[in-house]
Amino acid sequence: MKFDLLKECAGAKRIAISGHQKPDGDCVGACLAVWHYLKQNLEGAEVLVFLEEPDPVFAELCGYDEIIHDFPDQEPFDVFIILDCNLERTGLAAKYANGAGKVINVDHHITNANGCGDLNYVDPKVGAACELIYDLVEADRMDVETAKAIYVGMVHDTGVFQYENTTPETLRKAAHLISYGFDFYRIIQETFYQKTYLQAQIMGRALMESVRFMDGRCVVSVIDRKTMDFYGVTTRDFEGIVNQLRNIKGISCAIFMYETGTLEYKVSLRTDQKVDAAKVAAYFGGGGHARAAGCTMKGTFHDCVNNLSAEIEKQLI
């Protein structure tokens, strides 16, 4: 249900924001937009957000210096926002929400349909959280900063408004917050297209080794921890992999896996309409959305293969 989410906070003196654990950007747009629109408009209010350290192509959104990595215990807060993700799924954040006089849910995923707050705004037909940040933010009190922060998370989540989530309104909306005047295009090249050589590297290994399966409707590729090693590469020089593998032509379910413990994986989906991402993540455990999702697995890559099949397989029927 849409608010007002300044009348939400009016008389807050500590309110705290934090988004789901390796944010992308969606979630750090989120978290930094309501920041700076609290921050602006919420005179004598101490606002803080709480999230893994971003990717640093986000540091030009205002308040991303701001950010509080490291969770420390927090007296207890008047208003606990919790942006693009459920309680559990903020990790060490969710501890702000014990003690708090109100927590706020604003989320986008199928998987948390119902919200986790006293209040929610969750609408899993929109293509990212931002556009719903940008429902509750009044125009007239909106300015260039909260106006770049949403219109970054948009645009990731929307892949560039090309995927399916990307409606009429999104693109309406998003037409307002480039009038703000902000540089659009190189904020989409630098954050969302432009890849550093390393990255580079690991994409065209994981896509050297990638294998089709399933009649060559289905691909894969995982990236273990000794290559991880060879290459000095981190699981954020991973970002556009799953991506491209799903640009491949043919493939309906594109999977990327890689190795974060022993005989244990995480796994990236991505799909085309006859494939419910969500849904296949979600009998492992984990989430998203129809065309995106994602899920932890344990055992070997073949066993976990074999065990994405079979429910992939159901729905390719």
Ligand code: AMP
The other form holds:
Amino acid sequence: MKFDLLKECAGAKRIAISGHQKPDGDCVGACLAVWHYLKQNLEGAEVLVFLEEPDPVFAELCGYDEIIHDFPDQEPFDVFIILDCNLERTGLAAKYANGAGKVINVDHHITNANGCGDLNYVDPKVGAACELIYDLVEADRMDVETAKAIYVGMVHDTGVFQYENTTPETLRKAAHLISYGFDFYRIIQETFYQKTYLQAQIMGRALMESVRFMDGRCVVSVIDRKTMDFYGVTTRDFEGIVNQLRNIKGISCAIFMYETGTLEYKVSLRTDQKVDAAKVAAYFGGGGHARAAGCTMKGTFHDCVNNLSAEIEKQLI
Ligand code: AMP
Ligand code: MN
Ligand code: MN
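Having seen the form predicted on its own, could you give me the form predicted together with the ligand?
Whole complex next, starting from this chain.
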């Protein structure tokens, strides 16, 4: 249910904010939007953001340099705000829920439909957690930095207002946000489309080595540790590869995997209307949205693909 974020945090002396591991644009935007908004409007409160190190493309968002990347032990917080995920996906930040006066959860993952806080604003129909943050801030207290951070999150989770999670309401909010006058065209280019040469190379390689299966309705590509070391890339450099695989004509389900450890892979799924990606990912202990979801799987690459195929096939027949 919608609430007034400032009222809910009124009187709090120490507030912690966190989002999911491997934070994406929506997660970083949501955390920094809330951080800036609360700093601006809650006098005397200490507001801290705990997140794994985000991609440096987001460095221009206000508060990026203030993000705490390790997760030191802390006295209990008055309020702990969990954005764009459930408690479990905050990883090492999950401990800040212990003893917290109040836990607030704002999310849009269908696999967290009930929320994990004392106070929840969760709507799986909405394209970005940042779109929900927009609802929680008072319009006359929004400034350009809050607007920019919210906009970045909406851009990233809607694929620049292209995916079907984009609604008239999304665009109305975006229209209002760009009226604050930040250079949105540059931000979209630099945070969403632009790739480093290395990122372009690894994407090229992933596309070239991709394999179609199930009569060309699915495609999979994998990057192993050896290849990551060879190119000197980190997992952040894989952003966008799975979306590119989904763009292939005839594909209902695109899968991108990378090796996270011995016989362990992080799996990203992107689908069309025929396949519910969240359902497939949830079966393997992950989650996400209908068209975009992820999970971690154990086994050899072929085991993982076989197991995924079996689940996808149930929906594609
Ligand atoms: P990814 O393919 O990892 O970029 O994730 C696609 C979408 O699924 C994003 O909205 C993620 O937040 C979500 N997602 C990925 N992995 C998980 C997971 N293990 N549990 C819940 N949601 C996930
Ligand atoms: Mn996210
Ligand atoms: Mn999101």
